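Shown here is one chain on its own, the form predicted alone, set out as structure tokens.
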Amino acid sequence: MSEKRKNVQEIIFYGLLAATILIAIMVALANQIAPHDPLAVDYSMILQKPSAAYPFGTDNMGRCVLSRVIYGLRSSVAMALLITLISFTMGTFLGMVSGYYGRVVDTLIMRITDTLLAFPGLVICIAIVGIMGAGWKNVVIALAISGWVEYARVSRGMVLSLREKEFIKAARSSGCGRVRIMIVHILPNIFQQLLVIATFNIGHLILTFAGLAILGLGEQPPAPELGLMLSESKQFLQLAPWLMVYPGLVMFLVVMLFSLLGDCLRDRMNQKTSQ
């Protein structure tokens, strides 16, 4: 690969990383950044067009759309990160145990993953939330239950290829226990690949979380949530298109950002592997 192309990829990667950090700061400081209370109703300001006081306009109850988008972004990103953390931890642990111990343990864990993989993840989520009831807590549980299987499959495959390597045999012969081998010697060698998957999944989870909110299974009104805002704006599409445009545009940009960041991470990892 030419030096110029490498430099361009580095610039793109660090640009995406800077944008991700900016979003993290915005999410963390939503209370200070939002110009208005996202739940404050002002019937004298119903469906106002974007202006200096309300850059994204107001909704059908006079609430600031910009403030609601900022808080909605915080909700979506926070839920996606929480679900990713739970799925990543659970799936990686079970996959490593399955791949390293093998036999009955491997068979049991893999049969569970095969069962969950037989159904689309969204269908499983809808079924679980439908049984447990709507609300973000139940959505987190449902998405975590359906999301860990991918990490388990990938981590198991990588552990199977690593457990017979010379450095693992050396660690085993030196008296290291199984848990220590998995944590100290195997996990660092599979973490980067799993991190790429997690980065891609953050954007996917934001869309899924929004989709469940549109179906009425996620956050409930009047909570500021991007999917819920899109759902509520459908009846005002011709009268006040900004109600749908701004939340949809923010969601699109954030999902695209995490997808591109995951793609860049994968390319960097492939470059290091090929060197």
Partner chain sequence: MKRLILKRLLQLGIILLSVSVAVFLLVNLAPGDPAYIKLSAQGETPTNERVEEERIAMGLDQPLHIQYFSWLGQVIQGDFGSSYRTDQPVINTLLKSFPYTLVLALAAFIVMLLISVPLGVLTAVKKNSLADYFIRVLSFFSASLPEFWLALILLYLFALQLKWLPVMGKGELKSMIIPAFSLGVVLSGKYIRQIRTALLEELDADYALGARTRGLTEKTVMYAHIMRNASISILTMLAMSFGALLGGTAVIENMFMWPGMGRMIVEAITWRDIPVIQGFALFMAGVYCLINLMVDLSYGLLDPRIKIRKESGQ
Given for the second form:
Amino acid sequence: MSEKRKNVQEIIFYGLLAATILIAIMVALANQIAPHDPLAVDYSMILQKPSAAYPFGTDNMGRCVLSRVIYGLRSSVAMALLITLISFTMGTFLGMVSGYYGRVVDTLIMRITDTLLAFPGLVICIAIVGIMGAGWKNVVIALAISGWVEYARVSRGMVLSLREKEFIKAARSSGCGRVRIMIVHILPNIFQQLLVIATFNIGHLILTFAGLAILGLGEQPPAPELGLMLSESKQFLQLAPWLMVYPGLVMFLVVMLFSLLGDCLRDRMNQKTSQ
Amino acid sequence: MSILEVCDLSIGYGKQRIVRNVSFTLKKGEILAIVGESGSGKSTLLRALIGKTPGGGQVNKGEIIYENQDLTSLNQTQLRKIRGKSIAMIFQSPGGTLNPVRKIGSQFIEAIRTHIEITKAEAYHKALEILTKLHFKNATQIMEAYPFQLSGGMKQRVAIALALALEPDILLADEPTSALDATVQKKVIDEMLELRKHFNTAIIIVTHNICLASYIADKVGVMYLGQFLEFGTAEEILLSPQHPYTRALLDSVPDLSQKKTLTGIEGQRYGFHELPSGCSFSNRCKEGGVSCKDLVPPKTVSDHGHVCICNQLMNHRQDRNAKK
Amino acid sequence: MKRLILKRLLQLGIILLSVSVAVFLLVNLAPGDPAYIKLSAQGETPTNERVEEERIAMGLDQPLHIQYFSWLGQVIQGDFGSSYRTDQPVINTLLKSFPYTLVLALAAFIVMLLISVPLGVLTAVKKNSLADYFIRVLSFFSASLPEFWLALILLYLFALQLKWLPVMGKGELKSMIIPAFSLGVVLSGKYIRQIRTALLEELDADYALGARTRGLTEKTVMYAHIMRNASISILTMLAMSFGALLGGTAVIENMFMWPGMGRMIVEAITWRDIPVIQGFALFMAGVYCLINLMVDLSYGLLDPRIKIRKESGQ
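Can you return the structure of this protein in the form predicted together with its partner chain rather than the form predicted alone?
And the full complex, kicking off with our chain again.
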């Protein structure tokens, strides 16, 4: 690859990283940045077009759409990160155990992943949340239950191939304990690839979270949530299309940001390994 | 009468020149072997002959004369009519030119009907004919088979048969036996020799194996970093090699009849981007002098067409004559 | 081939069995007593005695494994129990709404095919051209689009502004256009890229070069050789996506009041109708696994390398 193209890629990567950090700061400082209280109802300001005071307009209860989008993004991102953290830890742990110990443990864990993979799309989440009841806590549990499988499968596969590598054998023969080998020798080798998966998944989780809210299974009104806002905007589509435009646009951009970031990370990783 | 004439051909990728000033002629029914280490540009040269230089390579200079036309000046449509019909090609991976998910028969029919306007049934018979001529015992079964159902040697033989379906004048073979077992190799090579007898096909075979080259070929070109350092009849090359590189290549081949010490070729060859102005073999040459690196070696052509590109050629000749 | 089918069927059986365990155990996640939930779903104000009676009637006093096996026995016979709310057999509810989801998924699938196959092929054939670059950027956009947002945009444009399409429907063809289109477009973003990759892998294969050296036209090489090789994996990939699509229509269905599985399940959830939720999960998993099994087997039929090896029992 030419130097010039490599430099362009570097610039894009750091640009994306900067954008991610910017969003992180924005949602962390939601209280300071949001111009209004996202829940403050003002019936004198119903369905106002975007203006200087309300950059994204107001909804049917006179609430500031921009403020609601910022808070909504905060809960989406926080939720996605929380779920990723849980599934990442759980999946990687179970996958490594499965791959390293093999036998009964492996069979058991792999049967469980087979079972979870037998449900298409959202079905497993809908069923779990449906029975446990709506609300963000149950959504987190449901998404974590269905989310760890991918990490487990990937890390298991990598452990299986790493296990036969010389440096692991050497570590084992020099008396390294199993736990130590896994944490010190194996984990650093598979971490990057899992991180790429996690980055891709964040966008996907944000969409799923919004989808469940639209189904009435996630956050409940009047909470500022992007999916809920979209769902509510439908009634006012003719009168106030901005209610639909902004939450969707923000979600779209954030999802795209994470999938671009995932692409970049993967390319960088591939370059490193091929060098 | 020569059937193919390559004059001063150079092929480059961007600024790097992978093939440099290569010239040779090929007569009808003649076998030319191009010998060299991997990465010496021999496959690129071979592919350029049918206008299929791999990934972005381009002919910078020179001519490829076939039937009074310069192939480098033809467009892809014109080249396509020559490909397969007049000049055919086979590759290293056994039967790699065969499509894995299509029956061999259908690939024969397709290839034949691309160049001649006949019905499918006629093409089928023509294919059977060729296979029978090439001593395939169960030709009809082979026509119905998929490539994966055949052994490696068999696949390569089928690939050769497919290349010969239209009785081309020239067969280009890119390391046709390198991926095969030794016993199968012999069989495929003998078959290629027989081919030449039957169809009077001229063959250009690219190989890194100088023994194979001398066994099969009438003429041998020794290629190093894109240049023919030496070119001559197989006999001359084998028995009285003139270029130090050719000698080094021959010395690295084990010979069971005499006990001799094998010598490899030491050192790293230049990259295409760091070629010296002088001889490209100078950094590994045992017989060269200090000036070889900067001095452009002259091209010496003997009376009967033996070519050698070396600065020290005159000195060597004198040395050897003196010894005599 | 027969042995392969048997082996796959056995695998499917094992997976479905563990799915049934998981679905059965779901009930135990439910906060509250199923008997209580059932009674209140039927409009009673449950007293302690009534709950106790109902528990015995429902077999909830039995040990867990006995409950499971009697439930499984019924499920195998196609009896998924009856709805707490309507007392109707769950299977009827499922079979009533499934065709709607099937039709919607099929329509979305066709939209996806119509977009991703030609564009995927185009980007591969014209690799690194302006068209390739443009389509790839577009596919990246569409893959990141939330399909429910796209649906709203289309609704705004084509139903409210241009008035070409109905805003809402009750399951007729015209009202399906926007939902199907939204699902299909979003999905196609992903598959354009996958088809391109699959084709590019084959583009420089030896057999393609071989076909070119035989003088075949670039068109023949592309369509009779490269596409033919790549099509097997592409077809499989696309067919697998259909199964996933069946489980991904729920959000769109609810936005557009489409009377499919997704709509039905949300209704069941509001009434905490546990047998329906269980039936839904089990049914969807069964359909999904069955589709994937069929795709898997047809893969063997399409690829002579697998088909013949299997037939000769190698």
